[in-house]
Structures are given as C-alpha cells and as structure tokens.
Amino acid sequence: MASSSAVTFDASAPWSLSPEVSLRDEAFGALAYHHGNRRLVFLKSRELVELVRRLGEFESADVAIGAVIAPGEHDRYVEALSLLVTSEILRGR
C-alpha cells in the first residue's frame, strides 16, 4: 500500500542526504543506512556516492548531476536519485 504522503522526486528542486542516513564507503560504492526506518541501501558506484554526498551543495539535483556526473548519464542518475528519495535516503530542502 502506497502512502498518500509519499514524496515525488523533482530533479529541478533542491535535495540533500537525510541527516538520519550514514554512508559507509565500500569498494563497490557505499552502504547507506537510514537510522529512522532502518533501511539499508547499496549505492553501486563511486560516482553515485559522490553525487549523493555533494547534492546539498547545489541549487537542484539537475545542477548537481551536471556538475558531478559525466555528460550523457543524466537520465540514469535522475532515476537513481528518485529511488533514493523513495527509500528516504534523500530529502527535499
């Protein structure tokens, strides 16, 4: 059952890593653990980890992707960030 208060990801909006999330670097990328909902999420690339860590520095997710990720990968990373919002790893600012 979907929650009626579910957050919809908008790449033109500002986002950041939730303060309830800890990242642990791993060879494949990182583990993201949400201390509130106890979810464990695998970030499967170093590029995604850098993007997630730096997301709060930029005025929007689109701008962050453009600054951190190689050209041509935008849509792939929008999809990844959208899933991280669903898991409450990221939150709107």
Given for the second form:
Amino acid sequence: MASSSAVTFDASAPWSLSPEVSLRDEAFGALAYHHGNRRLVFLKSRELVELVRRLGEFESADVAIGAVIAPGEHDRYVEALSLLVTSEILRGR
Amino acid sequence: MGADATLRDRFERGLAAPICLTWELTYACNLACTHCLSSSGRRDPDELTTAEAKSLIDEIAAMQIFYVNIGGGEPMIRRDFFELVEHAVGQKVGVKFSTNGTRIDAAAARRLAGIDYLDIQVSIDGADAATSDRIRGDGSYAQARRAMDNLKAADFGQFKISVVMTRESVEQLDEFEAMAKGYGAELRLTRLRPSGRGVQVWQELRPTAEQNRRLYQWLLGRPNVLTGDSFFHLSALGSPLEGLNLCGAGRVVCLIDPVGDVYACPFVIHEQFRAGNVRDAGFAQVWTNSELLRSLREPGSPGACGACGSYDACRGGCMAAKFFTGLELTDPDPECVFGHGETALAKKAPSSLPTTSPDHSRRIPVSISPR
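Which structure goes with the form predicted in complex with its partner chain, now that we have seen the form predicted on its own?
All chains and molecules follow, beginning with the one already shown.
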C-alpha cells in the first residue's frame, strides 16, 4: 500500500512500537498489523515479540536487545528490527 | 506478505483467530450478478439485528481480529450500515467493504472519505459496460463508475477496483490496470469460483487453461495487484504468487453470513461447511471448538496430488472449487494447471453436483435505473 519508509534503522537510537500497530499473540510468535498502511507482518519468535513490546522502555535498540535477547544473537535481532522499521511497525522516539 | 514454509505449516494448523474474516452483512442486493457466490437477492428475515451485529463487532475486537471484510449482498442496503462501520472502526477494527457502488452518491462518498481505517472495493466485471453488464446487469457498470468518480471527487484516497476473472474480463487486464491508474486506485483480481449462483455459469465463464497461464505471468510481474490469495492454484506454474499460497479455510479464513452462520470460507456457503452460529455462544467459541474447523486444521492428505511434484506449490488448490464441481477434497483442483483436474472432472457424473444451500436469489429478474 504505502511506499516503504525511507527511515533507516540506527540501533544506537531509541525506538518503539508504532501506536498505529496492534499485536496479536500466536503460537509461532505474533501478528503485527499497522492500521495506517494496512501491512500485516509476522513476528516469527516469542523472543522477537517480547523485544518489540519492550523496545520503548530502553534508551536504545542496542540496550533493549542486550536486556531481552540471549548473548550472541545481537546482529540477527538488529536485522529483524531493521525490517520492522522498513514496514513502519517500529518508529523512532 | 510473504511466508516461509515453516510459517505456512503453522498457518495450516490454524491461528488463535482468523486473519481474513469475511462478514456478509445482508443477503439483500439490488443487483443479480450471474456469478454471485452467496446467491444473494432477497434479505433473510432472520438477519442479525443492529444490537447483535454490534456485539459481534465487540467480540471481533476482543479477539484482536485486525479488520473485517464486509460484503453481502450489497452491504450498503442495510440501514444501519454506517452505524456498524463506525462502531467497528471506533474500536480499531478496520473495515474493508465490497460494494456494487450503486449507493455511493456524492454525499455517501464524502461520508465514507471521512472514516479512518476504511477500505472500499467497487466491483465491476469488465472494462466496458457491455462486458461487465452481461454479468452484473444493465446499467450496473455505469453506476459503479459513477461511484468511483464520486470517491475520487470526495478525495477518498486509494480505493480498490475489484474484478472477477472470467473468460472475457481476463482479456482486459491492461484496461483494468489503466483504469485503476486513472483513479489512483488499486486493482484487485479474484478467481471465479463455482459457488452460489456461480455454479451455473462456471463452465462457460471460467478462463481457459491458456488464459490462466497468461494471467499468472501478468500477475508475477505485478506484485502490487491484489488477489486475495485467490490464484494460489496457479503457483504450480513456477515461482509462487504473492500471498500465503495455501487454502486458508478454517485456518486463517472464515465467513459469517447475515444470519450469523459461520462457514469455513466465503466460497463454501453450504450446509456441509457450516461450523456453527454466532448466536449460540459467540464467534470465538465456533472458531476454537467447531469440529468442522478443527478437522480442517488437521494435516491434510495430498490425495491424488501426492504423486505430483508440484503439490508443495499449490497444496491441491481450492476446496470450494473442488466441492462445487463434484470432486473429492483430495482430488486435484478442477483448474489444476497440469490438467489433472479436468481428468478428475471427466470421471464424475453431472448428477453428483451438490446443490446450493441456502439460496436467496430473487425469483424475478431485476433491472436497475440510475437514482
């Protein structure tokens, strides 16, 4: 629908779930729906869902990943969050 | 919206709630399209009341179903149409509604343009009046175009133009694309299914195998054309088309009809696929516990398709298309791209076709005139 956001993801900056997004828990993780751009996105692990839900509590995405995700998986989750920024599920604070 | 194989397996086992919930608001319709998949025409006296409809919307919101696809019949015929739409979007249940456009005059277009979380698809079945009216009735094309003009003038934004692919309309793909572009609209193409009154016209109206191959190629190059995932049976031709590429019936898809009956998908309004009624204990109860829906979430047997190397691409195709052409659910899709469906169809006696139930068609033909 809407064109991709031109916003790039900086993991050292603060991010949060967009207020336009609803999350619904599912066995595989969660569905995220953006009511504005009508995008439906699949969050494919429970860990990613928790990270996304709690992102707004931390001073940066890096710190959030450090607090919520097991060590050694940092880069993988930076990439996952980056995709969620592209689809506007996350937004900068 | 793409999905990897493991996610598709999860979806086949069903979700906590549907992603794609269709709710036919009324069986009343002022048109009498020959392919109507809900055999609409006359209002059913037992349709949900405004209060019942509102409490269903509340339940949909509680189940975190993000949006509801509203259809009919012609949903705008219901006098409480705007009241229900506003009740839904007021609690962030998005509404995507499908209309023949006859009720979208300038004032209605302005009112619709003022509602957030609302998508509209206006149906036509040809890029010109002659082609479209053969399916939808005299004057219907002009009224649909007038609705589109009104939506554009009201600055509604990006509405959708929705077309069922028939042997004639599939030859007008470029014209539909140009029309959508002219309105700043999105184009949505869906499969003709032998459901409802469609069972009587399917054989003569369905695209040929060669037309389906061209349609597939055309869609592959245009990921922005919406299809409601309805051509996944064509994915066996090569790269998968956009979408989940699976039969979502009872797994991620569901239908609630105007009297509150729940069916596995919008294309199987038939007693055999009736899962329950929302009046008994609500929709969530039916979605979670219906034996029919639970059985659709069991790992399916590939049946006759097991020997075909493309089963993983098309998953055997559309359950409704098989059922209403008299095939077994383990048979190939009647429009299997390799022709296996034609072979299966040829072995069936014509008398084995299931009859449509329920049927709300009007008994006398209708003609419409501009309001």
